[in-house]
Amino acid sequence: MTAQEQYVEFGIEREQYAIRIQDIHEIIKMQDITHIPGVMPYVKGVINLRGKIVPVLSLRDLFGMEEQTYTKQTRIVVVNHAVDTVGIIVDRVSKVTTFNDIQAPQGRFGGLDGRLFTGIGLTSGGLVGILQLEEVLLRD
């Protein structure tokens, strides 16, 4: 990880997180998503992106955070993760940044917990989780 590397910065209630820009697929708007019975709670569904199945997952509902009814800044963030593509639910996007200071993650960030993160950027406007996808994802 480099101070140069980009990062689609989103937020989830009034936390910001990033994620590499490398690992984006792509960022679309909400749209419906078929329900899978038995799936983990976190586990929202699938969509059709242009022919491909794609799960998508909510970070509310992975991190532990009351639901909230999806609005017009809603997006799933499209992420490559090994060889499959995986949709996250965010509440917005910001945008693309570069940071200029990292420091490593704490045992914890927020109520969250640290191997959740790669680092922690510094902005002017505070502090930025960035999330390590592999931990994210694979998550129980």
The other form holds:
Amino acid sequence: MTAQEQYVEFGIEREQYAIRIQDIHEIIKMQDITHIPGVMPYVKGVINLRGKIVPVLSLRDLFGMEEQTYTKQTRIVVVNHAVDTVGIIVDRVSKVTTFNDIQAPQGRFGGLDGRLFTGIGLTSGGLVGILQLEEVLLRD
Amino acid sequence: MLSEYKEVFLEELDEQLQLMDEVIMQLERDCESGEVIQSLFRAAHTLKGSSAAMGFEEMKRLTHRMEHLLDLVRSKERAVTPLMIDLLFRALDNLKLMKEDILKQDCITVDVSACLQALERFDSDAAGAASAGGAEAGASGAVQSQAGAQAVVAASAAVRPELSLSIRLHMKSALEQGLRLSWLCVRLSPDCFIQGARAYVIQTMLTEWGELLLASPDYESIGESVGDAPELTYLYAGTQEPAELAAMAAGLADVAGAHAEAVLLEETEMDYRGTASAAAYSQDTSGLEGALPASAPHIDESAAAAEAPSRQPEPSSSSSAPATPPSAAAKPKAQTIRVSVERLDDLMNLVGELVIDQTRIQQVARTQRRRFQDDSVGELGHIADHLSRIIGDLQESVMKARMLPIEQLMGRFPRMIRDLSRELGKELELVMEGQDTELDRTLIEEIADPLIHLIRNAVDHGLELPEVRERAGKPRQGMLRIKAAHEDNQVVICVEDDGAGIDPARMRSSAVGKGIITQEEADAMGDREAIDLIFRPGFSTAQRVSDVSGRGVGMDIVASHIEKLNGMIDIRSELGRGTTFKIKLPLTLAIIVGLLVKCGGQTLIIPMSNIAEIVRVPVEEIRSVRGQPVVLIRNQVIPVADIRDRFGVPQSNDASKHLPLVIIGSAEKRLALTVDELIGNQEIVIKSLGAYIGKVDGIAGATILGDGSVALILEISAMFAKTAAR
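Moving on from the form predicted on its own, please list the structure of the form predicted in complex with the partner chain.
Every chain and every other molecule in the complex is listed next, the one we just looked at coming first.
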């Protein structure tokens, strides 16, 4: 893993997470979400991304945190996953960053399963959980 | 194998086989039509040529035999008999089997020897008949033989082939063009061992020098060897003098000798049996201009004559590429190209995007007009209107590109029904209407099975045996009508018979007997509902399981098939009068007309093709039967379902006295949906929710509305499943 890879860092509550920049399609503001009955609770519904129907899921819900009302800072991080495009709702997007030091995840990170992360980045601001997208998106 | 041509060959084969199917049926009905025989002959000839080119020897032999037989019919040496029809059908079935073989394994394993033998036997019978006819013709054709004697046919032992009407017409036109007509007799050298190939070369040379009207024997029938006397006779039209032509032919390789002589004028005469006119004609041969009008009535008399000018000389067409059948010149065909369905799908998707954008632009134009009063806003409105017109046209064109006439499908039925009725000993007349009704190609494929099942059902269970019909005071011959038509934005296909009809009482008792419903339910059931029982799984009213429909498949399969296509099916049946099955299908599966409804603040779409009707009923009309809310509409008890329940949408405290109900139908079932508000109908593009979300129960997909929001499309069949599960 090259240390100079770029990541997009974003936050939920007071925690910081990151996704490799290559995996990100775009970052958009909160949209009207059309709810779909009978799907996983963390799938909030679908949005129209320039003519494409894109499912949107809540990272808060996925991580077992309480839902909050969306704010001006709320963003949807749209990632490319396999053939699909999926939106991930986050509280705020902080910045594009690189990590000088990435450590392998321990059994758990915060209150979460370590498998959700490819590693933990160390920055001056603290620890950043680097998301393992396959794991995050494939939760049943 | 020439794999690059295989596709083309198979396409052509398909076309020709279907054509043959239809034409043989026509021939059975109308044995006299020269036109019918001609087109059948052409089909056989085309297949002979292309199968030979592709190296399918067996197929070539079979089609050659068919062609030969048809040629005899065409030249009236043989009459059409039921036996011959059967034989032709048998040959056709063999060809179909061959096609399957080619599709599957690139080579033919079907054994056609029995069929070939039967055809040959038939031919040899025909040959006997022909020689008898020949003697007759000899007597009447005195003029011709006298003339022949004068010209002194050189040692040529070859018998001049019979001249068909079409060839006579060709000769005439050649003379009119100022060409010389010659009989050319070519003797191959005895040590030539690939005679078929040599004959082919000679034929090709002759077509290069001029026009070849007739070749006897045709090189294709020569195969590898002509026999001991390799002698070929040609009828040739060109600028050369006979002597010149003979010299040219003699110069070709493997040719031992060639002899040519001018064709006598009598030989071009139209009706070789009509002695009176022949005499008149031969007396006045000073100028062809004078002779032509005199013979014109003869041309009109024969149906074959009308067809004849379009026929090309056989040899030249055989030597051309297999992709151009000889009929290409005959029937001015619309120019077409083949496009893969995926490309059309892509195009359709793109148009779908445009449709969405167009509704959005119109919406923007509307809001702008409300807000501002400016020229540019007006301009925007104009542009929006123009754009929507263009997109509308574009959409229609793309849709049309995917459409095929239902003829593609219905063409199979006559044959199927013929076999069926024979098998079951029933007499029936098939009436087909609306074959030109167009629908999406995927739909045509999908609807084939259910439709065939309905037809089988009608013939097997619907129509009575001739004796039974007579006893009931009906004509012996039953009637089966298959009708297709457009109705609004739907295709309606009816299968109608005038048979015994469905007995609701028997349906009830049978269903109770089979444990499908309880006696109590049966008693509460109206006649219509009782008839609808036919669509329940495990139901069959047949007393006797016949070969035909007793294949373990019931009408429930038909219903579920149609359900899958977002269609509806209805039965009307009158005891003793007959039964009608009516299928309604959407025109296409990609873009549908949907009814937009509001439910608890969410916009939902119900496919229009599933909507039977929309009513507004007073709240108190919704009653409850064993906990299930129902509503009585036109004497039909329809269960009521609330979409809000399904979608977990909170109930609104709407105090209105009237409830809008959308009555939906899926296959034969009906269900009334309560909604908050009806918005209107609109064309929508169905989009899937994607692999991540996958299949969601009750939702067929989503679409993007004019305001950019996403609306879900209800999956109608799931709504029924849920109601049933309660």
